[in-house]
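Heads up, the chain below is alone and in the form predicted alone; it's given as structure tokens.
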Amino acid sequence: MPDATLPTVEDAVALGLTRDEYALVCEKLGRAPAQVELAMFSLMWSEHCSYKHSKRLLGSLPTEGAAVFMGPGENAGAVRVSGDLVCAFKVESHNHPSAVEPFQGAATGVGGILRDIFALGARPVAVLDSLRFGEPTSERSRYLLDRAVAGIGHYGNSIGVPTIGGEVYFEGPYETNCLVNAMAMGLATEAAMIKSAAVGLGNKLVLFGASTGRDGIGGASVLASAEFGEDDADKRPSVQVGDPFEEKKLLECSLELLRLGLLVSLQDCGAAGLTSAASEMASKGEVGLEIDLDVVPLREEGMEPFEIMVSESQERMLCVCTPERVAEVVAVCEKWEVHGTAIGTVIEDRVMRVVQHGAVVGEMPVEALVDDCPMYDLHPEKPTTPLYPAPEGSLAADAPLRDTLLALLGSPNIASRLPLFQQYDWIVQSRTVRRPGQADAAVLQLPDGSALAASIDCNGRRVACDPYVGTVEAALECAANLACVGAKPLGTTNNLNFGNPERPEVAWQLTEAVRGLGDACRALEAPIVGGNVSLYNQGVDGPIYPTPVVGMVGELPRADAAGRMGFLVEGDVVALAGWNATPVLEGSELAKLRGDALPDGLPGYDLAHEVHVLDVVREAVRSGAVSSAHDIAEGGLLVAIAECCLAGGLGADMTEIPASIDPLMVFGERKGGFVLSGPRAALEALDVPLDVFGTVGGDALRVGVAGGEAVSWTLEELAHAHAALGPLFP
């Protein structure tokens, strides 16, 4: 390699390595790193490329299942849904970029994700989000949600991808760091699909899609793998910028490429760039790589071979093709009016070697960059301390039973969603079968007529009070949301976000989380195909929430049967099925408006009775016996009710609520409670604990618990106190 002057340990500590790894780097190099080695060494070896503080906690999570057509290693899992169809389906996050610059950071959240799909062959057919923020009485807050629910709408909205459901919460401890995780779907034939080795020797690398520019240099280890602290807005220009137009071409480009069989291999360029895609590719294929970075398309001039092996412009991917396939896969390149350039070769040599004017300015053995990164064990401490402070109340704990409810029901973590996914598209490509606001699970038709249902869910306050209980909770919420529409999980993904895994506190939350949702997927057999791991959600107030985020994907044999949330037949009982336990309000939405410090833990559940409640409440709605479902989540039983209302338009007689149910315990939140309507006789049939307690009808919601004096609310009541987060997006 040509004389240059060569980058000091405080280079390495600047990049993010330690001293220690530095040394390693030296070690596995037989000599001190170039600056082209030690950046792409920087970013290999984050956080967020590595996983190097949770990979040996993942591997004890379930991955493998009768509908698994992919597990984890890909860009993305896959589950067999119907005939020879597969669903490819991956969350990740992009909660630092977009804490800097919420708009683009939410944006390429979306672009990268969808890429994750594609890159397998598949075509994407829905989006769902999951966010967090502060408070909305935050003004900080208010601005993130505003730009990033802006910056998921021109992404998701301008490529053609449906944005089907997901969720927002607000919380204190995400003020600092909002949350913006991203989860995409896309359906392929079995023999579409396609992997991301690179092999056979002197195939050659195409990078088509986008030129490579500066924007998004380090930011798999500038943003995604450090705590963030009082200089965040010196980090914007380590946040990616997209183009929703120039993706679509590039996935039309790399879909036309696969149907016509020119692509031995297939991969994204994400996180890292130009970099992890290609060191990615030789591990998986046991080969090695030499790229020539004069021949790179760019976008700006005099970059350095680190900037352009390092950044992380976005629409940008490499596949492995025969050489005598070059030209055809360029024209089709031209085609789409996408750049196309061979920039490497497939070689023996397990090195990643990067060339530039003919001279070789750096040279890494591949397993050094990609396999040998140092795994570091967790030192877990569940604290003795709290961790977080108690929320402030905003509701006396005498408040009546009215006031209560129509608190709650306005409250920002319950408040209607309807003015946020406003902004989306949610029926194009036309297989939307139940939207947002219509049942408890996204449901999209297949074309034999059967139907995929999604959901993602986590309540990072439960997971606060018990992250092992809170996690298996998340788990259990989705499969709800799942029965609820008649739809039988077939995988999970998720999105581990939690704050600085170095700290015992931290390390005790991720080791808990884990535990649980590996025990939930396993009950469930809803093994976890895929997913991302954020860490250091932390700043100068403390973490975050610990947020394992859970996305799961089910089947449903008939789109026109799949279940809706809201009341629709008059004369219909309504019925609390499946709790086998009190709900507590510990940890609940109306301890938070009370201002309740958090509990040390959460009871703990029966996961054998949550499956068999599960399946009764799935084949109830398949088969017709009831005409609504909703499972019982934020707020308690009364909220349930309330939006089966909303939901439905027609109000409930309520006032016949048995007198073993305590008037505040209707409040009290726990996993694995339903609220079914239908005829009386077929919801007695179920083989669940049961109590009918109501009749579905008029223009109002009427209540009487323990034999008491009945309360009333109108429906336009109800929906005027559920709307209350309308104002944030006038």
The other form holds:
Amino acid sequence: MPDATLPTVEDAVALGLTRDEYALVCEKLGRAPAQVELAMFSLMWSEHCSYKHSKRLLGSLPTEGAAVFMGPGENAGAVRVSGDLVCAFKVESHNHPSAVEPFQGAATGVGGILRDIFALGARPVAVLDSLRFGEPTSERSRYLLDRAVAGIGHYGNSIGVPTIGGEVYFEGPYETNCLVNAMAMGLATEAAMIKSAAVGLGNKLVLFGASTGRDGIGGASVLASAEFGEDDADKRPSVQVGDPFEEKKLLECSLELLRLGLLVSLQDCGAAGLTSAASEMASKGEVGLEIDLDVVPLREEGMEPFEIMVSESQERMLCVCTPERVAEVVAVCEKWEVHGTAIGTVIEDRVMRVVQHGAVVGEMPVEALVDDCPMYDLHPEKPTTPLYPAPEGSLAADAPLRDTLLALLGSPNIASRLPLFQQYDWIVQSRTVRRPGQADAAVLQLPDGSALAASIDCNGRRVACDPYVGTVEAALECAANLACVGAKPLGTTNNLNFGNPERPEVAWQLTEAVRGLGDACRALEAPIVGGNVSLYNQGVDGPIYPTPVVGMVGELPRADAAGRMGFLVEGDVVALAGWNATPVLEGSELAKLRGDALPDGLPGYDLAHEVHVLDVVREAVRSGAVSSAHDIAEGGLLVAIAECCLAGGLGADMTEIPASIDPLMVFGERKGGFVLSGPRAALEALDVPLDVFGTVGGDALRVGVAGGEAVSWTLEELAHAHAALGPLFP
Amino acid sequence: MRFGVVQFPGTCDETDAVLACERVPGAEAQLLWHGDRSLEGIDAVVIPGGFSYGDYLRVGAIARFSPMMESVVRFASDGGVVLGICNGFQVLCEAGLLPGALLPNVGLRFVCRQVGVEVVNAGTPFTCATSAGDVLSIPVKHTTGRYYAPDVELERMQAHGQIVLRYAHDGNPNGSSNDIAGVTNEAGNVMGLMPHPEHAVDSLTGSVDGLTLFRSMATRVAARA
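Structure of the form predicted together with its partner chain, please, following the form predicted alone?
To see the whole picture, the full complex is given below, headed by that same chain.
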């Protein structure tokens, strides 16, 4: 190996390693690392690639279940659906790139998660996104929202994968650190699925797709695994640039290579580029890989070995094939007009060997790169003082009922998402039976007449109030959304977005959230099949609200029986179903509008009761006993009823509410409550706590206690308030 | 009756278009690769939506130079029935088979929305299974769908019955001149439209109104045979 000037421990620190980790790298190699080696270690040992602060915790999550086809560990998880169909799905974050350059950050976030799906041999069939920004009163937040939405649309729309759902919340603590999480789902037959393990000594490693450039150098370590400071413009070169056209060709090329049976294994190049992709393939196959940098197609001349190995240039895939197949593989690449180049060989020595101009410029044991990163214990400590300031109030505590409902409907977290969704293609591929706004979950029909449903959710403010209960609520919300279309969960993915885990209060949030996620998913029989961790989401103002985004995929037997949220039939009765406890105002959307401080803790749940209610609601939707079903979420019962009115274009008369009703029932928040409409007898036959208190009909929502005066809103008034996000997208 | 659906690199809606064509009783459909030239056995051509060649340079601008498009131009000049949807409409304008051009939406944003489309001329090969005045529920999804032609051209098109579809109910989603949603060439055998009829062929996913366009094409082809 050429004995050029070796990098120093200071160089290692600049790349994000600690001094102790650098010493460990030296110990594993038996010498100081060369530049390319240090770059590779710094990425593979970054939080983003190694999960060094979260891996131990994640071991407690439930990952097994009847439907699980592929659990955590591959590019995405997968569940069995109907017949021999498998649904692969995963959520991933692109938070820090999006905060620096929202359009490309969000676009490449979508591109990255799509590659994870087709790397398994599955055709991507849907995208959902989960976004968090500061309040829309902030100009920067409006800019980030506008560009991130445009970026998601640009990529998803152009590649022909529908964006079928998602969520967005606006809260102060995301002001300096927005969140952009994207979830993708794909479909394949069991036989078509492929893994990433490199096997077969002498087999060839083929890089295909875009050429390799200097973009995204160190994205995983510099951007994704550090807090934000004041000088983030300097980090712009770490953001990659996406090209959905290139990825569309790459997608079709990959699926054609698999259809023709040409591949031994397939892997996408994501964070940490070739370094991560190749060493993961070698690790899983228990082999080594030798990579010849001289043949890697480059965008510019004079790239250093370390730049080639860590480049995060987008739209690239790695595959392994037998030497006889290389020519056929390259021919398919040519058909799709992407580069296809054999750049390496599977070798017996379990090392990653990097060769340039005939000389070895780096050689590291695969195990040291992939498995030997030190794992760190968290030191959780519940904070003794509030971590987050009270939100800025905008509504008087004594505001009348009439104004309160309108203010809630127009609040950024509740207002109609249509101005965002209509920038996404939710139609392409002809599966979308329930589009955004029509039902609580998105529904995709399958060839045999059954359907998949998907939901993604997390109210970070609730998690900030109580990390355990708030995370249980995120999982319950997804399951409730699925139940409202008649779907039963098959599996769960999650993206743990938190602040700096080395801080005890963030470690506590993370620990409690994972405990909540595990308990909820066990109870819901919705095992975790994959996910992602995004830490260090922390700006100068402190950590973001802890945001464990939960994505859930479920199935329903008949697509044509999928539930809807809007009132459908005049004369149907309206019922509140499910609650076994009175909701509370603390931590609610109304409390936020009033500027109330976040409470320390939220009321808990009897998960057995929640599961029972979900079962009953799901069956009621499947059997057609109810005309509509909508779960009560942000804003509480009255907001949910207004949403049912707006979605169905029908009013409701609720003027006979018992005078004994607890006022908290109207705007308090708690999971497990549903607004159902349908024939009275069918609703009253449901085996859950249930109150019938109104009738569907007319063009206004009227509310009042029996014998008292009614408050009324026309549908037009409600719609006007609900359209509050429109002006953000002129 | 056999439809051919052209596939460029970057085409997105080709599979949906094939499935839509095959919903017409007695019809079959096949993909036509952009690099091939043969239209043998093809009775009608559909150029589907998507982002051909990444829509680089200008929407539809590169696709028109593909070998398959040379064949499609010949097919059209021989009187063959050709339907361009969304990006396909843009490609047909770039190829000179249709008058006018598609400009960025007035809002400069991607718009995905179910719209009402009124049939203005029910006498074309694409609308003969409809009646003038019918309003079809069909989705649009595009960033560059604002139809533009000079006033003189618009008047001429109007006189020749080339303005076939209009956005109804003040629902113009992109700022198109005269609410134009779809036009034909003067001979009437080539049509382009921004709405996606191939995504309105199944009541479960929204509407079946788009099917009438494919049925019309099949009817016309059968009548000519």
